[in-house]
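Here you get one chain, nothing else, as structure tokens; it is the form predicted on its own.
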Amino acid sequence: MKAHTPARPVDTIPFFTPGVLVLLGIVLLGGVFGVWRLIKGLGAITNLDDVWPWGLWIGVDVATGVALAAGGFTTSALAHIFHRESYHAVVRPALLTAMLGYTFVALGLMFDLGRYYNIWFPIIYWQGNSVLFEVGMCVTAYLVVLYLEFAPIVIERFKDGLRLPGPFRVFNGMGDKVFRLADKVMPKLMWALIIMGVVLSCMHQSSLGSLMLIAPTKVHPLWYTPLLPLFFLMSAVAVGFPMVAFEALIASRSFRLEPEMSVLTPLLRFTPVLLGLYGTAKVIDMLIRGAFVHLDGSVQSMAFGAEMILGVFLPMGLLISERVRRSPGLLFLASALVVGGVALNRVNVFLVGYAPPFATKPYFPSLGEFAITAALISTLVLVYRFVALNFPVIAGHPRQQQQS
């Protein structure tokens, strides 16, 4: 087994590549219609209407990139409150992996916005009994939180000395000093800023579901119950292993490293338990509430199905097979169902799952909101590798060539 290489900048290996060449295409595309959505209003690219006031962008956008960021709160969590010091590895990634993930949660935001421009409103007029209130300032505050969080990292890119080119090379000195006294102060405040953090994810990771309490002639049967707090909260928790993989898997192909497997194949045997407790409270909330009588054949209940069995229990009975995660194929697939059943679970929620009652024909998203969504993701993609070959973000040893 290879000892850890400390976290340095992927700088061997170029930044533009047919695949990035791909995302930027995918990026202008969306630029167009986001653009056109800014300038002309929801009306013009959307199919949302005053009966179905939100759609692909709050399903996706905002409530599944939410839960997909949960990585970076479980495994700071993990290493440094539980002590965990063999983790340590994944925990940069998966600190990127959210600060990206929260910041294009509030870009995909300010696209449903009617009125964008006032997205900051909350922080100036409080409404202390509105749950979208709270997780709308907890979320702003986690957000500052994970990028104070990752100011150690671009401390340690630069305390060595700051070369800015041209003009901007009279601020080296000053930079110098900001950068030395950064590095001496940060680190002591790092343990409340990861407690912090912990706490945050935990407030509005659960009170995403209780958005939906209000809504109970609105929401489908298999999905509303008074714990969705509790189930957003179970869910996201679940996730954030698995989505750490899935990340540093997809991340050591493209950047031609081995996969950090001495420390992936560890971290995801938590995984079944957690997914194990999220499964069977699903289950027992049902028996108790009678729900099982709506397995009746319609598309909510193939779309409940394929939720629970392919992205719960399939992936618990892979990820307790040792061989399964020692396996870099055979964990991605695990990790993948499981990032794809908490993925559905929110389509599910916010948009297959609920039916407003007056509605007289059924949502579907237009072109544009399929393009702004694929274009947030393949930006929130390019901004990643340009950070990871730029900064001390990825451990791992170069991937070993074959013989040919």
Contents of the next structure:
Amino acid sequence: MKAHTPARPVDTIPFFTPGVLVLLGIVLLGGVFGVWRLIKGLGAITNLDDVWPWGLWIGVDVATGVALAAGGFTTSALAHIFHRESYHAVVRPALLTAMLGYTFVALGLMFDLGRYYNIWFPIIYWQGNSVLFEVGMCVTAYLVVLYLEFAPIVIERFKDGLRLPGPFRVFNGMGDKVFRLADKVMPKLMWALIIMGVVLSCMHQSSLGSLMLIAPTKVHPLWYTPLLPLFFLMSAVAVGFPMVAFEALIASRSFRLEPEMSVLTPLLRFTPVLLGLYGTAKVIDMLIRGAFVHLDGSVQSMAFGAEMILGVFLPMGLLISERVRRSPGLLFLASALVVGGVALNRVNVFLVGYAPPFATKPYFPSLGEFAITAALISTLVLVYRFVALNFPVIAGHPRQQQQS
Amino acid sequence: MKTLTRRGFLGIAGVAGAGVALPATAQASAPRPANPNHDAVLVDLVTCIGCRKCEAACNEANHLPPPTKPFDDMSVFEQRRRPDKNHFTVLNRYPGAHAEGEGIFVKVQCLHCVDPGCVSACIVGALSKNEDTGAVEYHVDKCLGCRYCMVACPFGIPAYEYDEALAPRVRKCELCPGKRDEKNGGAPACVSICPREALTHGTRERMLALAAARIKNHPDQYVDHIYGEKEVGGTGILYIAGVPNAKVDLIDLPEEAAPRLTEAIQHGIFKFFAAPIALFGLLSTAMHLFKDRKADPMTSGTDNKDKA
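Other form of same protein, the form predicted together with the partner chain, not the form predicted on its own:
Next comes the full complex, and the chain you just saw is listed first.
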């Protein structure tokens, strides 16, 4: 095993590029809708109503956001708990994605909550019967754990001398002491934080699947099963590594670095096994419940088929092949299919498969809902870029000239 | 030998994990018994003449905004209506006949479930079942506005003030707390004003007996089913009708209350925090077992290979 390149701030590119300006435009547009929502209320910019209380923001910003942040706890478990040291290079980017992912889950929720300023109430008003209470508490705790897990990266950046500009100079001495102390204390706590992160993730990833169990008569039988929490957990575990690869391959292109194939190729060999377990469990569950009779050509059955065939079995087949795992392009394709499949599954469970009684029209998200979701995702990408350019997160070699 | 230990550990961990997780996810707990002394309202679709006085009384008792069409305007029956933020109860007309004329009228409002999905779902306990009356009540001061109650309600009852920017509320019938007509046996406003015996208020035990008696005495007029006796674990509002339930949008629902499954899962996993603590223990053991002698990963939250 060759020695690892240490992670360091990306210095191969400038922050601003035409792509970044496009993202800033999307953020600005979403910001306008966001302000409008705060002034005029949910009814003014969303297509939500009494029959459809949950829409795009819960299905994508929250449910999909949490699922796709699973790269954080899966890589952390692999590298730190099972001590597969060769995967260390992907732990930091995955941790950053998870940290930002969960931050934006909370931000997205703020737009959706009617009384967003009461978001902290679950901390004082405990309701142990509520699945949502458990999800809320676990996500909050995990968010804290993620920031603490990320702290050493900030410490590493600043411990050798804090150089704040101008009037902030007075804090440099004190800051140095804090960072040096944290640098001594944090490593001693890290083992517990890592395990807590995995435990909390298992808890809320599965409970996110329990959320819709309270509505047995409203969720389409292709998805409604008492095993939903198990399936949510299994799919979150399965999507972890593909999400890491998906993102690493985009980042290496954007940052003009060599794709980290020496790490990604072996990492993704776990994925066909995890996808196979998940897909098989879902098929067996469907056979036992007799739900296959609902594969009748309806929109729901098409969505279910897409989720299972394009999102689970096709990428499973692709990733079994060593050739696919060695090729950046094919690996990206297969990873994108898994990511898309799990995202579609969350959207299916919360939106496509939601069939409330007394509905007079189907729900489709409004322009404002799309704009705010797009703005949140764009902001996340921009913050990721900023952090990667300023903190030691990515370990990569600059791309050879002739290859680009 | 070390590999064997690790494999053995993984095997044991896997089996133990499945053993804990699967029974908890597969089974619902026993039904919650209905309190026979809780308030109930019997809605008799055979005697209801569709006068809409209950709607007017509800509007007044709950200080709701004036209606767009007056309460004596029967043209509202041209459309099927649902309760909303300004109407806690509405009547709908279906083809058929009541005891004195044309049309079957169905009153729609919160059914005050014995084992309410909304109460179980609410993240902060902003919805609760009144221990004395059995009414499902809303406490606006705790509410976050997540609208999970609306997802959870099998009858699609809770409505939301989507046009309120700052302090939107969930709106629904609460069985007139503090607004009961004490002269009339403490009946809610809608029951109190009913000119026929279409609405009767009393304990759930008595209302079930009354419903059974009406069905028994007039088997020619009633279908032998008390809607709400068993649906979703039982409801406080009970219906008897002369036509099958499905014809008047009293939707077919399972007898099991959804919270029996979700609460069984939650309490199965979180009893004494056993499962999370066990998982923490297992993972700590794994971290130790899989530890590489060469590196010291216990202290490697950061990439310890950085120094290599």
